[in-house]
Amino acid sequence: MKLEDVKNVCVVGAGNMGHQISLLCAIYGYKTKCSDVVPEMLKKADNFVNNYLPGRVEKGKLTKEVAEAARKNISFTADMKEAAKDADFVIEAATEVLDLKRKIFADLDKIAPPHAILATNSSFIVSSRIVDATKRPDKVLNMHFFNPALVMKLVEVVRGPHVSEESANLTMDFCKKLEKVPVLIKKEVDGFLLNRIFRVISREALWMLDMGVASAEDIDKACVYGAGHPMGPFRLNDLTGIDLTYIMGMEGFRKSGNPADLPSPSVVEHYVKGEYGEKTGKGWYEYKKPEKK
């Protein structure tokens, strides 16, 4: 297969990544339809593309026509079945649940045409460890979305020992077509590129927090004023979810048996809590709270 042989797209999950990527392809002119289990995400994400297109038309990000033809490519819906039985490229976001995952990757399989790529834009779940829920190894791969999808550039493109060439070329080609900018990642590696960077960083800035160094705003601008990052560890963390952070440092500890993969006390403290960042208006900052529709 190649690029222009894409033409259908099927997203499962209509969470932050998976609407937007859904809302992405849509606007790249690629038919979408997304999926979810939960009617409330549905409704949510379907309220999102309603709210942007017109807001981006009216800042003179994107022409009428495109917004208009955007909101007719893009399509939301319970039935995974219905959403992917036509799909060249199926994109899974959904939560980080490795069992979640390849349940979902072998009702896929059954489902979407033997040709479509299966990606997951798992951030720390390689798809080696999907990969054998499927009968068509070549064409499963990590394909690393950066939140917020429509925003950020960057794309991790995770090649594992299973996966083709032609599979990890087109992967990276659809990328370009939606103006992204792809990295290929040639080997499984524990947080692939960019993650394992800011974990560095991160651990770090915890430490520091957690020790009473100094405190998370105090930390943000000296990486924001002093090392020109855009925004700081703690910021970031409330935007990618505090919630992550937890699942992300517990599955390295299930890995490695090391404790200082265990997510830091103050890590925890906010994940008991259930203070995720901005989607439940407080982390490591107060946020207005998200309102219910």
Ligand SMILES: NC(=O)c1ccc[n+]([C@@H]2O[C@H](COP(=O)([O-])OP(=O)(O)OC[C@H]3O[C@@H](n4cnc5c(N)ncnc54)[C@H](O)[C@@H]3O)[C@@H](O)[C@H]2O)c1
Given for the second form:
Amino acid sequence: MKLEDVKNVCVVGAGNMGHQISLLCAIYGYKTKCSDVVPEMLKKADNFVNNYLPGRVEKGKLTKEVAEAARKNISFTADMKEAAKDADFVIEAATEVLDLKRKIFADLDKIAPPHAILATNSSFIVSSRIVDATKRPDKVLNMHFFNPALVMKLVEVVRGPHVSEESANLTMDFCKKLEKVPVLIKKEVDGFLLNRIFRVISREALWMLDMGVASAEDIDKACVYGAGHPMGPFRLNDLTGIDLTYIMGMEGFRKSGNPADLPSPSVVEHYVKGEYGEKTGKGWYEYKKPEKK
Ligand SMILES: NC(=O)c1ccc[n+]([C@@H]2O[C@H](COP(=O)([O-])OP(=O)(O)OC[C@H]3O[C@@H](n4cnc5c(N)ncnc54)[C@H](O)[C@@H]3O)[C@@H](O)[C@H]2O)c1
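Let me have the form predicted together with the named molecule next, following on from the form predicted alone.
Let's see the whole complex now, leading with the same chain.
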């Protein structure tokens, strides 16, 4: 398949990442269907699109025509079969649970046309751990967007040993078509590229917090005003989700057996209280509760 043959995109999961990846594809002219198993998530995503597009037009960032076309291009459904049946490119952005992803990929393999690429946006699960749930190993890969996906330019494309050069190249080209900056990761390593670098910063930040060296606010200030980061590690973590940090820590420990990989005490504390960050109204910082629509 060539890039020009990609017309229909399916995104599985309408959460933090999925709804923005869907809208991104729709803005760039792809017919995009996004599925989720939770009706409220579908409604929330649809509301987001309705608010976002006029806002961008008002700010002069999108033309009225592009916004209108994007609104027509995107749809949300509870039925993954409906979303994936005509897809040329599928991006899975469902909850970070291996068994769930394996089940989704096994289903997608049966539903999506045989030529379709099946990509996972997983932050941690390499496609090698999913690929045997399908019968198209050369087309199953990691395509890792960053949060918020409409804004962040980087996409990590991870070429596992089963991935064909054609699929990797097509995915890189697809990213460029979406005006993203893709990087090709030639080996499957935990955390891929940028999260490996950030893991070191985040581990130090959490250690200093847990040891009472400084507050989350002051650690964030140091990173912003001393290192020029756009936001500090705690604010960033509220955006990406403390639940994801917890799951990734547990998964890291499961693999390495190294207690240093376990989520820090303060991460566990927030996790058990259901304080995942911006999406729950509280994490390292407090946020206005998202309005019910
Ligand atoms: N949050 C981030 O900053 C970030 C960044 C890059 C990648 N990721 C990855 O993206 C994926 C999604 O993360 P998120 O932060 O958007 O999570 P999220 O919890 O906000 O959204 C996940 C969505 O998946 C849905 N879902 C669960 N099972 C499903 C199924 N069978 N079919 C369809 N939808 C289903 C859930 O209802 C939920 O709406 C994860 O793999 C995560 O590792 C997250």
